[in-house]
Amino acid sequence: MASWSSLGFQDAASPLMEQLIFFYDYAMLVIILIVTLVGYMMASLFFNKLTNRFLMEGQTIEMIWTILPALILIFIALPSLRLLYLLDEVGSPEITIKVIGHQWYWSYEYSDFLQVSFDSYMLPPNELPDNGFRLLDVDNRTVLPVNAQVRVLISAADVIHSWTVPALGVKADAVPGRLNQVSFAVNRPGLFFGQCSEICGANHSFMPIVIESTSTDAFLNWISSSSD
């Protein structure tokens, strides 16, 4: 999770957020560069006597900054569509869980799943237990299976919320009236926390999201006393 002085990502928990990081650092490289390469030609030229008054024209340099450029934005694009594509792609999910947003809570659905449905309200200070986060924790966590394939489908009763888990790179707006969908698979275990991503009324900061990921047996377990 997130804490004070934390200026980057937050550690991965998934493939898409590790391509995701993957990108990011390859993206700034080449920035980097340009800003290098540009701030160099600009501090040149406070430096340098050369003056050319009969300058009317330039052919070379004309075609290097006008086909540099072009070659830099396709290097760039290549890897950000197959990014697209990743995030995008579902292919064949082991679980779906139904999350709609409330103001100003989020409830769950496993689907595949009987009677197996809750709502998630973050817990107030005074019931917070000594181990727990400040508007981070809830009373009913999303608990999963590690390494399973889920499918998400996102929408709102209300207002137009956004269901956001910064460790796994998904972020999907919930709309009234629709079904967004995400897929993601945890692959480690631990508590990833989220929150509410579009303002949506007077307590928007307090509906925060948590996803606990635990090995298969846990998660059968937890299925088991949830459905009795």
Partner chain sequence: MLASRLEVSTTQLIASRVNMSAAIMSSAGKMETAPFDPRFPNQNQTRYCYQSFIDYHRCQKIKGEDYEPCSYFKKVFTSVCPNDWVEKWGEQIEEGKFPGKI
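Requested next: the structure of the form predicted in complex with its partner chain (the form predicted on its own having been shown above).
Coming up is the bare chain, nothing alongside it.
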């Protein structure tokens, strides 16, 4: 989860997020190189006394500063497209869950083998345990098996919401009447937090998301005890 004074991303908990962080680092590297180069050139132009009133054209430099940025853009666009299509990939999902956004809570449905559905409300501060996370903990967590390819289908019942878990690298709008799909595999057990990301009304800030990733056995135990 996010903690104090962390400026970067949360630690990746899925292969998708790892790739997103790699791409971010790579793009930042290119950006820093360009900003440094351009900054240096601007500064040196400000502070020197060179003049050349009769310079009308310079074909060579024009060629360089046209083709070089085009090449740089291609080198950013191709990995970006790769990532874009990778994020859309569902592969062969092993489990499907449905997430429905409401004003102001999320409800979850597991209907693959056992029918389980529940609402997930934020724990209000007065009910929060001492080791709880204020504004992030919920009464019913979304339990998922670790290392399984999960398909999440996202929709809403009233207004637009947005379901997101930054550590897993997923975010999709929850639109009434539409089913949006995201897919991921959690690569370690743990708790992963997220918050509604589309302004949806008064309690928009108070409908967090908690994914509890656990072993397949523990997941099966949980789902069979929840279905009663």
